[in-house]
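Below sits a lone chain in structure tokens, taken as the form predicted in complex with its partner chain.
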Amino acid sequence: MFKPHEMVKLEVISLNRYKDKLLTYLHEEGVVEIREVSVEIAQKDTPNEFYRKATSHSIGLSRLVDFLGAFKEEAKGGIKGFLFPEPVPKKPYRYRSIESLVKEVEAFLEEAEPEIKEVEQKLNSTSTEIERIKTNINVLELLSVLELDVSYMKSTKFLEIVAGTVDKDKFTPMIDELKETLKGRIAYVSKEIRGAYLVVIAVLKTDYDKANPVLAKYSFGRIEIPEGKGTPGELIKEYEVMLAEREKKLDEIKEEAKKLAEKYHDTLSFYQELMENEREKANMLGNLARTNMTFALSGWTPKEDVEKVVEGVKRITEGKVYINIKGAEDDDLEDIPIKLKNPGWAKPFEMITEMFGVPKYNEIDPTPILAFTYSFFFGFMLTDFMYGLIIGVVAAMLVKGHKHLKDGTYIFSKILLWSSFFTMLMGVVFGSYFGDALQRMGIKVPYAIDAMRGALTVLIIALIIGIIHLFIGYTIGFIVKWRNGEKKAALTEQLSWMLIIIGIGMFALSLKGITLATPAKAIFGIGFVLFVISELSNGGLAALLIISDFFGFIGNWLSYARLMALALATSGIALVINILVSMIWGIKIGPIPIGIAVGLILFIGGQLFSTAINALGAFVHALRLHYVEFFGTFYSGEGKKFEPFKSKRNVSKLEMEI
């Protein structure tokens, strides 16, 4: 806790013959970040002949797995597939060396791929007939219109015939002119149709090459005549025929895609995982150096990974490799990769910190804090009993469901029931149950303040618990720069707002007659001072400075006023869902009680669509007052994630031949 996982340096050099295998089980474990090895005596690795086959294979084969999932029957949709995913099976492989893995997919692709790529070639090849014989039948209804047989408008021997539509104001002028430059000889008919001359003309083979620059003058859009015989409107019968026919074959060809999904495409998806893990590897392997005979490598894991790791890569390397380990020094500081360390509960958490950053080595990290004050003021935003209830409730099938995932999803329903809880909590101490509903039912309900008409006094406590959530962020911050020697920066940046925090707060009390105002003065002043000593480092600037940065700070705490705006908001909506609700629950219609039938629409619609409104504006400021004012007042999030060398593995498992 407060502390990321220690890390230690790890090199290893072996045998060029290990390389492969060592690397594949790196890739399971999946604890080692490998970074670059810097080459100076040695050569950079470079894949081989088998690395770059599976590299190509992979691209190859997802794009067959895109083609038949699309024709592959859904498990499972809607709501339950989203609440309870059904657990893939992951189908082991025995896994030997990438050539032979290779070697297998290929012989595997050599059987499935013509089969697949003949029916999409198919399916290619009827869509675009489909297309092509569609937009024949739009010609001929639009040249439905001439009367004329078809055949009539295709070139022939010694007359070329054009067909095309001309804009109306340009059709006499551009007629004239072919005329004047074909001497008359030209034959034409023509038709209008929507602001627009349907033409067909015809003129001599000869003439043609005169009559092309007018025809282009004059923006003449040609058509391409359909093949066939007949009136326009006798081919378009022809044509439909033509058309379903087609569209009967597609279905057949759907149908035969359908089968292969069925039999090639899991196989094909693992055979593609498999290949795309193998094209990590050898992604990876530019981090290497190599010898004609040897291979080095290094890396970060965490401490408690590595007498497994070492143990491992003997194992895998016969004992014939050099391994060094270091703890990690001073001037890695900016390299060490971070993983953070948290007990379980925290845990979920991670995901919120990760998101702005994680800290540095040398820094705390906040996650434990975070887990109480983000599901708190989540809490204590969303106020309500039954909110807090639909919510864990959901969250809590989610956790379920998504168990064996733990995918996003699973982590975020975990902050979401602990979220959940915090809003019953303070749901019980508003005495908010949808609201005022149980109060206007007749029920009373015990409870500590009123919402609404204490709002001041909400006022009051969500200041308070800004400024001591304000003076915790100050606090970590003086800690961790203190502990790092940066005391000058410690003193000024930080210990001077807590004294002004401490001092405000002990004012506060004095008002109240508990303590003294004077050294309430007093403990403000030092921290005044000192926060104008920090601000004078910036020169002329900073009279400026320290009024902005003042108020920037008044600012960030009266910024807390959200957590009272908001539960005002959730209880001032279920009001008005209830007030609502209660003016049209005595309505009738002769004896029918419809404002019964009518209010408990409206009751259940409207507190759903308030829960997820809320819970939205709760979520988002949550994160807010912990990104931007509590984070402000110590966190950088400046440090590296630890991305460990690790395998996707969704359909299949790895299994280690040693």
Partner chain sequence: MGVEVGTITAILDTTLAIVFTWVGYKTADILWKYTPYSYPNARIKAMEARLFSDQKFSELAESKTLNNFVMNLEDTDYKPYLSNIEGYSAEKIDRALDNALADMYTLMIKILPKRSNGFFKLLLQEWDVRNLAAAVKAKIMGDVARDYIVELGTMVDKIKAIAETKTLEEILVILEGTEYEDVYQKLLLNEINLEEFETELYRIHYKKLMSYAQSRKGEEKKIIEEFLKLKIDKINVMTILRAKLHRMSAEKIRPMIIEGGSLNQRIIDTLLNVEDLSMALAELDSTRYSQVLRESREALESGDLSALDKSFEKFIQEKIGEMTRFYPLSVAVPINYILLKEHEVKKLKAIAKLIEDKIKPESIKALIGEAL
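What I would like now is the form predicted alone, since the data block earlier showed the form predicted in complex with its partner chain; can you produce it?
What comes next is one chain alone, with no partners or other molecules.
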């Protein structure tokens, strides 16, 4: 806790014949972040023929899976499916080598791919034909206003006939210019439609090259005339018959595709996942070095996993391996990957820390503090027992339903679960149960603070919480800098603000009758002097930055007033809903108490909306108070997150032959 996992550097040299299985073992274990080996007397490794085939098959399989996925019958979802998703069974695969896996995939594709591609081709061609028929029908509907035989709109041996549309204001100038250019050798029919003109123009083929620039000049939109004879109305009927036939054929092809999806989709997904993991292994080969007989890899792993990894490597390579384990050194600080280490209750909050950035190896992990303060801030801003209860119930169901997945929803729901506890706690403190709903029902509710009537008190509490939060941040920054040998920075950049905050606190106590004014001035003065010393390093800008940074600190402190603002917003919205419900509750139409029905709908819908919108606000603003104000006092978040070489297994489970 407060420090990430201790990391060690792992260096391995072994024979080339063990490379594939060793990479597979490390990929499945997922505890080593492989780094590029510095090449001097060796050369970079490259994928062999089978790894290249795996990459190619991964892309091809993905396309087939996407095609059949559109026709795969999925399990029903809905709210139940979201809250309690069914676990996806994982099919085992006995891994022998990349070569045997690729050959197995190719044998399967020889059977499945031709069938799928045949149906895909028929589907695409039929769909294209349907679109063409629909386009022709639309064109014929447009041409129907002219009441001409469609065959008359087709070019002949001596005539070039074009149909199209032109803007209303351009029609007359275009016709006049065509007549002038072609010396009257032009015939046309036209009809005004929706602010434009539909025109069919006939010119001699020898004159077409002269007419074409004029048509382009006036933005003449050409229309391709459909094939056929008869009036547009007659042809539309023929095309509609053709359309019905093609759509029936398309439905039959889709049924074929559904059968193929039932037959092949799951197996394709299984092999696609296997190939995708082999593709990742192929991409990782560039980080390895090799000679004709040996290869070398290097990476970082948590110290607690070293024994397991070393044992596995020796087992894979039958002991024919050189392994070197090195602890982290000062020169490695910028290069060491960070894996956060926290107890179970704080672990979900690593998500929030990682969203900002992980700490450097010599920094403190703020997650344990954030786990408490984030949940507390969320609860303070939402501050309603019933809202917290609703969120807690939903979060508990999501935790239970997603426990087997351990996905992002599961982690986030655990954060909400903790936050809902503090929301209910603060709801009791403020006496808020759907706002003042219980009070309006005549139920006496005990409370410590009335948020609406005691807004000033809530503001003072928020600012006290804020100054304590900032003090914790500066204290952590002082510890980190002092421990890392940055003693001057610890004194001037961190201790200065700690003393200023202590001085402010003592001044505040002096206002309550406690005689601390003299020591408060001394402590505040020392802190301010240290602060000024830190700013003097900025040279000519020192005076300006002293003012800017000091008032920046004041601004950060006042930012915690949002705790009060959102607490009041929650109470205010709930109060408005309750007032509206009370106004319509007694309305009756004859003997029918319609106000009760409408009031219940308004109350339930309004309070659920208030829960959602205020919870969103509490979530965002609690993040801001940590990312901007709190982290700004000590935390950089510039570490490199530990990204192990790890397989992704959703539908497959690898079993290695060793």
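Numbering follows the first chain given and starts at 1. Whichever C-alpha set is largest while still superposing within 1.5 Å between the two forms counts as the rigid core. Just so it is clear, the structure is predicted and the values come from calculations on it, not from any experiment.
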query	finding
Rigid core superposition, N136 Cα moves 2 angstroms or more between these two forms	yes
